[in-house]
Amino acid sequence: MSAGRVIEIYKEVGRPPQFVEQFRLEDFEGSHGLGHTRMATESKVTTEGSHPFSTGLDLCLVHNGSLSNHNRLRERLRREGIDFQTENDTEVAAGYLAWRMREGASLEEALEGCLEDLDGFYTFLVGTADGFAVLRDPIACKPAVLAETDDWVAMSSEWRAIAVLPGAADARMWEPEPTVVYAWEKALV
């Protein structure tokens, strides 16, 4: 369910251990992964309408929140050649990022553009072939926590999801600030 050369998106209903087994991900050798553990509620509750979304080459987005101008923005992006498969507002945000990067913006610049062009409340977690980034809207009402060790970086809406990772007790942990883009490149992930 992805576009590009190095990012793979798997979507299915079920508990994480069964998901890993079903898609034979036990021996996954990638540098990073993104997950979303519930169906989206901004559109039809279907596997296709759930997070993460990929609307550009090797770009993947998970979003916690709600966008109020996604229908108007979807029409603008369609005129720019961005295709959408669902009515989900997260797919529109992913399309926006893909469009900005296609036009020459870096991932950080594309995310900074969200602060001007996307209305609503959100926490974005974006994966690319080179790493990942996190952005919270100016109000930052959706929960988020980041943790970092010498070996890994993790983001979640709650600490307990990170606490099971090896070395989590020694991780530097913080709540990401509103409007600040936090980015890690593949060599650092």
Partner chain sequence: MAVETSEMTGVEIVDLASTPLRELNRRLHGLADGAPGPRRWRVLNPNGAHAVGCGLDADIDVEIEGHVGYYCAGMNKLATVRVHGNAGPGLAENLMSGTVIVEGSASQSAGATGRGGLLVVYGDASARCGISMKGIDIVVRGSVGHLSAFMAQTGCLVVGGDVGEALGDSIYEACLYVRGEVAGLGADCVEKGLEDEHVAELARLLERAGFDDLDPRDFRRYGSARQLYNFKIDNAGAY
Given for the second form:
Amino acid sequence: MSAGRVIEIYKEVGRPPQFVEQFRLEDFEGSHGLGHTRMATESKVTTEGSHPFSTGLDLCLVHNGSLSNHNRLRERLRREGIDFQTENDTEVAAGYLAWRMREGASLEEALEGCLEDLDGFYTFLVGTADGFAVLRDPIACKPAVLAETDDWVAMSSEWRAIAVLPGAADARMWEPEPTVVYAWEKALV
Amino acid sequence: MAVETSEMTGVEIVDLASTPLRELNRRLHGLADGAPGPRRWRVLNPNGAHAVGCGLDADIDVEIEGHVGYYCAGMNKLATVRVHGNAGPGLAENLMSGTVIVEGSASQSAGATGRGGLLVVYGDASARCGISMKGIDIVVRGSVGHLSAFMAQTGCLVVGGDVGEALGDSIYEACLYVRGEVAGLGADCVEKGLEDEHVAELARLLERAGFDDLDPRDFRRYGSARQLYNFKIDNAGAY
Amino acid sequence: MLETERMRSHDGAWQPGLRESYLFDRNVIAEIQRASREGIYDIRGFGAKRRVPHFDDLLFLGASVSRYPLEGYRERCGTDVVLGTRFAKKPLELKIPVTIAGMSFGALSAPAKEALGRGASEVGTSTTTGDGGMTEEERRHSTTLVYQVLPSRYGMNPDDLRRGDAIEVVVGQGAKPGGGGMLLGHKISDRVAAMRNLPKGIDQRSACRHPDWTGPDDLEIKIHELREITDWEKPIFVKVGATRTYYDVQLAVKAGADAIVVDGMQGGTAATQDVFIEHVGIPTLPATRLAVDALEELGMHRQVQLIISGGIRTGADVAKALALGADAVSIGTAALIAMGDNSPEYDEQYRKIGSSAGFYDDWQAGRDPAGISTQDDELAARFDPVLGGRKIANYLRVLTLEAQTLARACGKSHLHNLEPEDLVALTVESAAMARVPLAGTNWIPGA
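For comparison with the form predicted on its own, would you give the structure of this protein in the form predicted in complex with its partner chain?
Let us now look at the entire complex, which starts with that chain.
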């Protein structure tokens, strides 16, 4: 399901432990990864509707929340030549980022554009070839925790996911501010 | 069942790695109304579990050795709950009485709608700290996030660090004390003078929280301008 | 009587050549004039007043030759229902499938709340608290009391949570899905203010989102907390205003609800913007169908009970909601009317405050001559909770008898054996919404 040379995307409908086993997650190697389980709100529980959504070459998006203006935006983006496979709101956000970056925006600029063009609630996590970025909507209801050490950076909905990492106890930990784009690249990590 | 009593310390130890949360909460609830049982508890390996020690109603001490998830010590009465770690959203929501202490940081909506008691956070609390508070006192050593004390009704919120956007939006009669920077005040929230009575109140709160190294005179006080209490058309833009 | 005369005198203004606009009728003109004078939206009580497709647009197919009816009065037609069988140790066992909806002390006077409890208890059904906490009167007089958890959390405390017989997490209500509560200053008396920890006399506007959770994933964790606090004894209901009902019902099931309350757009309110009441949400009829669809798709129909509210007035409404798949219904506005709201007895006094018996909807104003939607001690004292309770009990009995009459005519020995196939629709709209055939045809539009 991946688009690009560096990022690989695996999706399945089912329980996380089965997924880990099925795709032999422990054999994976790499510099960074994104994991996501989804409680479908309005679109169906399908593999296609699962996150992350690819936002173009070596870029993918996971989302916690619920957008409120994605239907018209999807139409606008279709006219710009962006393809959509589902009725999912997150796919529209992914398509929006892809479109902005195709038009020359940096990842940070594209994410900042979300604040203007996306309505509703979102905590976004974007994976890139060499790092990741985080953005929350202005109201920022959906949870997010960031943690940083000299060795790694992590983002999660809940602290419990980060707490198992080596050195987590001494990590600098904070919750991302609304409307602020946080971005890391491998060179800096 | 991995429950053991240390004869030496008189502390009841419950390991959530091997004991279901339901069992822990059931036993803690069994101490309500003065029922006999251990008064000191240690909870091991909470591992981010939700609803740890919620609904307690007994004058007991509960020490939680690790991180907790949502709604730790929710609706607590009488008990003292201390978390040696971080706490997730809705920490001590609707606190009635007693004391809840988090030695790490707390996620959003800490102390939400609390009606009494004391919530102390050694680290930071995030967004919506003290939302709709109704009599609780909250003392945060670090900073709090945006929309803290939203629609705060009564009680005190004390912040040793900085505060995010829209502090005290649509506040009623709650009293807010901030030592650091305020990114922005919400609708109808204004700075008010720090008089001797406020210094005294603040000193008491800091002492109860164990932060008596902080000087109450370094704080500024915020509260309601009371301009939105009854609808006036001239204020329509503020709603 | 007097109202008829007033209408006549208004109509008397008509002369040949004068034509009232359909678009700008007298209500529209009056509202534009009011808005330009006062500069604030109209806030009122009651529910939607516009006509929407409703249970009236459905008819039962009584038994005849192909099906055999049951004898009225002599052959049994059961009415009992159990709510909250999924997880709760102590589900609610009700004798009739008609319950009293959540209405706050604050919106209603204390004796009115007491009467609701008395009436419901007399016939073996439940009543519900509201956005303001539990009063001693209603707890004492309600055998079965559902305790609401609302965004404002006014009066919220673990003792009352445990004293409740069930817990209802209110996400929204039919009159205003997506909106928060309102209680205007003249109803914030000393007692209401104390229960809500608010200054007396302020205009209270409650939040529309809960303070400590947002969305279905958080709701699941919130429900778990409530279960832990109450030791998994109490049924937990989730109440939603009818909008995207199919998704909301499925998400409530996934979040762990024992029962789901779906309140259609006709559902009442004590104080809401008129524009909200009339323009947000879907009618109870399609909401019922969507809710049942959602439950059936998950295989949870009858496992997670469905309670339908919003415009239930008669035993026919009860029977039709049950036939479409509801396990029970709730009444609010009808209960207030049963207790004496809009009674002709008070017509003169309604007129003094600019209304009339049969039209009174200023429940937000706290000047209710019937002593129901008020916090004025003098007005509230007019209301006799014992008599009010008896009226509620009488009315609930009539609703039940009527529903039984219809069910027996369809050959059912229990109300729950009514089926959508026992119904036909009178209009194309209602046929499409309820997904039952237009009378005399096999046609279900859109099916």
